[in-house]
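Shown here is one chain on its own, the form predicted on its own, set out as structure tokens.
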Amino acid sequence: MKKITDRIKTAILAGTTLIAPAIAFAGEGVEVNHLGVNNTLVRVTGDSNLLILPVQESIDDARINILVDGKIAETIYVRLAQSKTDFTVPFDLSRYKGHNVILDILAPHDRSSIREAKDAVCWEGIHLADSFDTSNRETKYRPLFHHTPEYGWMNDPNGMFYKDGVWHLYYQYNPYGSKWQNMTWGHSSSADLINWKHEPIAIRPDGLGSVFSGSCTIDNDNTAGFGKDAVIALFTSAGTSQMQSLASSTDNGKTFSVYPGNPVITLESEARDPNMFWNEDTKEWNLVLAHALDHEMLFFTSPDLKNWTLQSAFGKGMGAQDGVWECPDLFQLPVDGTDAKKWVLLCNLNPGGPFGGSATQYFIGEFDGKKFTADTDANGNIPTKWMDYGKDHYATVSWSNAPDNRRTVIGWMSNWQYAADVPTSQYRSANTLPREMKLFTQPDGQIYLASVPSPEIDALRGKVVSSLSGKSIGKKPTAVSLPATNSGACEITANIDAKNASSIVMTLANKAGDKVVMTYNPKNHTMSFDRRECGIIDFNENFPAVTVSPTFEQNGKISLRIFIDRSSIELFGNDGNFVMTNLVFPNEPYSTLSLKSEGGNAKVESVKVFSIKQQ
């Protein structure tokens, strides 16, 4: 108290103007301190593990950099409530025990007043706590089978990889908020592919940014002097540019030590998302970059992961060019029905997808370890190919040490068109289900690649609730009811022959009045998936959209394998030949499919409705 007279006593012998400190406690063991009007000091004094912050997402972050023992151990961006509280998020403060913790946090702008900052609601409810609540309260829209985050934003599923029984997934992830910011590396795990579970974060910003998508893979013959079978993580540091960084990890994935020589790769233009693989053929580590804003991929050879060599470029002027490129996956599959193999490049391009905003493209060629060389047309041309024909379907990679030569891949379910508008708030983004990869042909000589349900997903499969078989259908709809329970999730499986008819309508529908139409034309040979009506639809005038995806059929006949999950439908036809993946938000669960034949009737040959186990 001394002091502070000490200095009124000064600053009045001087004759200046001085404003006591404004000082607030906000809860047990938390003291905080105005120091003006953008700006403010949040001491912790208490010993709890977590510090509660409340959230208002309408509002602009403020930069909290967090001090420990005085000095900047890391800075996070959270959008602090102003005038209501939507929810809140925890800081792990257990990683400081037993050091000093302050919280230096700048307002996203300024306040006319000291009064006017101490008004804000956060600051009485930013409270310790050694635990945190992440129990569902979203029920209506949260998936019941599908991946999602405990809490927060996710967006890239990154640095997948199998070992020793378990899949590992790692994902962009905010702790902090719903929106897109303080990117780490998320990660769960899972036995099954369909149960997982919420593992610690992985790794974390660091000096040289945060942390953006990459890959995994284990070094099973120590070529990079960390252990063997050590988990080698490579990811983009995204600070003021961006480079490439490494980590490593010897407890299979759930720690990473951040490798002190980083970054490994840097360019004179920005790259992001390396996707590295082992290839048997030339005995080195191979490496795609995605070369974003110059729309094409950089292949990179090493010997031991740490040193890279750049050997060539492949994309500009080819394929969709109208978005950003990202993150990029290359594999090799065999082709069905011959003894062929080809390489794959996925490529993400956000914006540009075939229906507006973000989606995964793909070419089909040849990689003799330094040049990725794309198959072309009859007419010399190496044309645009989509992996899903939904407007929901982005950042799609590959899990590395898959088992039995499997190619498994899973996505980003959202589009970055209103990915941080969605009816959600406790959680933002889901992923896709796990998809195997195939390579089939076409009579147009082309190679195409399909994605069927990973065979895991098939233990989701309950009872049958209802079915049709051997039915003629026409004009007049013919409907099958949807399980009541699990808020109406099921899977419907579909054959249906539609040579002599114009088009199949098939309509989910409700009480509410939602629909969502899907309708197959067997002449154009094309399925249209119609959401316009499904139901929420004006959170993003984007949203509201009609698909169309080429069937890949040529006799009219469609096999469908459709998953409907509280807040997705995944559509996939003829042994995943078409896939169409979109988000739709029903104001009640869908009640009842209908289907109908136009321009001629149509044979049903088997309609199944089958409920999905709780997991």
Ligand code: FRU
Second form
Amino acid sequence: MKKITDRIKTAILAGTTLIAPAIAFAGEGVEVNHLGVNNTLVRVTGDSNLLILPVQESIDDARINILVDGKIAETIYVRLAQSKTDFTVPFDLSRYKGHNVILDILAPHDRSSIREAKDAVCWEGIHLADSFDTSNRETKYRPLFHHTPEYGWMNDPNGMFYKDGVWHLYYQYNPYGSKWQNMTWGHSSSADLINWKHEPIAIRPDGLGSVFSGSCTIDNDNTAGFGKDAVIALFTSAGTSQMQSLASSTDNGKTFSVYPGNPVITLESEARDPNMFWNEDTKEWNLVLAHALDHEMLFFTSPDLKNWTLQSAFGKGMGAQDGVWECPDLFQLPVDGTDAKKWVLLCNLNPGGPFGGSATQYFIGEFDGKKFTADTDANGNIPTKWMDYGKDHYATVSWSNAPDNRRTVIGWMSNWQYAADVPTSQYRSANTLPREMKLFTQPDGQIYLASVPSPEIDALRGKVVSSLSGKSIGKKPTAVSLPATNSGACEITANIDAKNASSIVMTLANKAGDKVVMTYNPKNHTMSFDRRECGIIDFNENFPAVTVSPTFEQNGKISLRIFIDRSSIELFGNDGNFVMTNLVFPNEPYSTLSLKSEGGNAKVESVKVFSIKQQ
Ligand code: FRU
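The form predicted in complex with this ligand, contrasted with the form predicted on its own above:
Below is the whole assembly, all chains and molecules, this chain first.
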């Protein structure tokens, strides 16, 4: 039912003709005043916690200044629905209780008349509410055991820290749509790295800009003066330019106060994604900052997290140099589980990944608290190394203060090439599984980074639904079935001796004809992952792809742990020595895995398919 606002009623009773401003229909407690082709004022006259905004994804953003008692309190960008509503998003009014709130809306400049402005379906759809339905509408593709935002867009993981038994995960978040915009720190927490609780928004844009990626640390000795054990966040304020800002939390990361002295670091060129840590050797804070367009990382020191001194730069001309360098991380790890240690510099870059778009490269070397020096190979070159050989692994960084000296990381499971086009709409993007970092040495002396699923993930294993053991396979495919319980989600383990074969072909398939083909080539020591026929692929030309990884083995034996979670596949090979993370959008869940061997028989020592325990 359309509601006629009191003002219209009054105007009609008074016999006035409504010429301008025209007051349109809207929900009760919301008054819409059109001021011209592109400008509309929405006045909130009722008293509720939420204002529900209709969104149409194909429309450009409207700029909305939120006026509170006549002053601009914040500016948000929303694709307000013009001809149809794809979904709605809530705007939180509870922060402005007892104040006058007006939305001053500047629509994209492509309307031709006031009629078109008035006809936009959003005006009838805007309404007040006290609750917002977040129940899952993405039953086909929302993962069962990976972290996703309740609704809206997510990219990089940010500011992760562990404290008092809780893993905190912040993330680049758009609360007002499922495409990139309004960068805000969303927040989730977990006691087991599997079950995530959605927490209230942690840091919102302010006058310096939106809140880009960054890190958190625990200030055990109160060096910054916000209190002992305060959680300190450093992030990039992205306004007209990029600068680094600080925020502090004294309630374990639930709420943050932005530091009034921001920004704490300014440079004359684009730099972002500060990653800081306490250096026990030098007894001062270190920070790595991505000097994005210069393809280098900058290293700073500080006694108090507020005053930072630039010490050095690393990276020009080294490793993969395409695109921009982003989201650094720097940490020390034991080599091959011994007492020897090396520093690892994570360097995300976009584009320029091995299969197009975004990816994570890393450098192994030494860091003396001021300067990072990369190890060279036998020829004196600094080799380019990749952390994951799929297309959907980006912005990976680690938790600070993780227990038991663990170095636990998580990535964004998408690719900037097509992240905004993937076939989900209530939410967009999931995180990878959390992974533990290890270093291993190859016969040529080179040290590489391995990623093993975090041990907490083992708790997901349900029943073995099908298996093979001690079976010789040849050209004729042998199939095992995937679980019907929690269908679309499972873990598969496989140990195969392929030294007498030229390739092992493992195919995931369903009755709709979709398939994913994973091929191990023991002669070339490679694994390939072909998703060109995995299901829905036509939403972006860069999505269909074959990715290839080195397998880092010498003996033709392969051991795999494969996690399938509705729209993602993570393949961990040879105890995490190689990983391939790829999204897939099957028309229906894959129901079988078939295996065959070419160029000679192979021995399947074991294959086990586990269902996933109901979460
Ligand atoms: C990486 C990135 C970061 C930036 C953030 C903005 O994906 O571009 O460099 O801080 O995303 O959302």
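Numbering follows the first chain given and starts at 1. On a predicted model such as this, the values are computed, not experimentally measured, just so you know. By rigid core we mean the largest C-alpha set that fits within 1.5 Å across both forms.
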Legend entry - C-alpha of residue 538 off by 2 Å or more between these two forms on rigid core: no
Legend entry - Flag for residue 338, CA shift 2 Å or larger between these two forms after aligning core: yes
